[in-house]
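Listed next as structure tokens is one chain, alone, in the form predicted alone.
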Amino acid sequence: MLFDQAIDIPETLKGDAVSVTLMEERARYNLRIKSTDLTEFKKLTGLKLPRKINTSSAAKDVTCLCVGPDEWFVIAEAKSKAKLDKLLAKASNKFVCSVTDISHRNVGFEITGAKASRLINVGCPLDMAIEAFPVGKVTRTIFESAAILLRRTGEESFQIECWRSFGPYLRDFFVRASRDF
């Protein structure tokens, strides 16, 4: 176990129309690298870093999110942390880059179900229609007053990454808002 997430999600958030689940602990990194080094960095690490901003890619147990012209989030299963630590340390010795382990800082929520997009729209003003926010799209945005990273993982499924300190706030908000669903 990397750390104790210390956020409990009550069973009342599991329903037919929408379900909110605190994701298991993950290894998380913020990566900054010059776009001119990206191809070689990808060869060395094997990471599938997308080039287009606000897109994501997933391979095995590692997901890469492009959130800026030179910025990515890398999220992996906890069991991959030691391997990724070594791989990213090796890459940081070869390239001018910034690799920051943010595993302890963030938590993730998975929101699924027929009304998942409606639940997200209670606190986030983005258009959640599949045409406007397709599967694989990712963006930084605000949920109520909390900064989040939002990713669509399926037609009726999303993941929200937020700072750990906002986790209980979002959990409580989801409990209150889900009563309407």
The other form holds:
Amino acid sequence: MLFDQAIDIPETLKGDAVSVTLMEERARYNLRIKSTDLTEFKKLTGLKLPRKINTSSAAKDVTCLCVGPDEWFVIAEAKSKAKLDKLLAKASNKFVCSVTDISHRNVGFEITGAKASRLINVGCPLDMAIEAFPVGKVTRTIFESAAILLRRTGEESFQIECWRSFGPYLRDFFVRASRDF
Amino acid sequence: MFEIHCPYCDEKRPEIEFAYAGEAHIVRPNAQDQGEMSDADWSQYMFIRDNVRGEHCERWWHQHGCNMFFNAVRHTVTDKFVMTYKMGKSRPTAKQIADAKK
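If the one shown is the form predicted alone, what is the structure of the form predicted in complex with the partner chain?
And the full complex, kicking off with our chain again.
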């Protein structure tokens, strides 16, 4: 997957301490639904949306992220898109909710390595200690001047989602920032 | 980094994620009254604010976080947040504010 803008920066950044990879295409949805409907929603779709704010649940190839009291992101492998489209369309007929396909609005980065959290702290002031930001925690926040969705996938790995138009800016930023490590 | 406690996320978050959204607890006139309101009443509702020097109840928006609005009590001189609370809760009493300061 390529960005619209052609800039002279590699798609992947591989370093000893930190690596940044642009993620493959994904199926992404923004879902607004009342938290009281979650049990029924799970019965209908089989998707387990986490109840607690800023947490995520991963099952097989689908990850559900809770970013607000009534707002979730559903991110899945691109091959599950047709199936999820149908499931969520079915849900939108039954519940008072909003389902928005944002598969191509966002791009994702995977940041891995011993200094992954340090790279994030270059542009984001959140506490990245494992106690304060445990594996599976997710939040929307700001990285430098771009709004991002940040999720910790492992002790030394993170996933960052941002709007496609912010992609080249962030990638450029990661490359420049990682030169210091 | 200046931090603000978001009552929905229930944690302290950096100030850059938030946006100020004006004075809190200003009740919008209901639909029946709106037709009978004079211009003076409307201007009172639209434009007249307390401009408190001291503890001020105000709305904040966790724009780059959970995307929720909440209310906060902030000291307008020291810029110190005394407490934050969810939307729909009534204005905290003087005692509640004093307790929050402890």
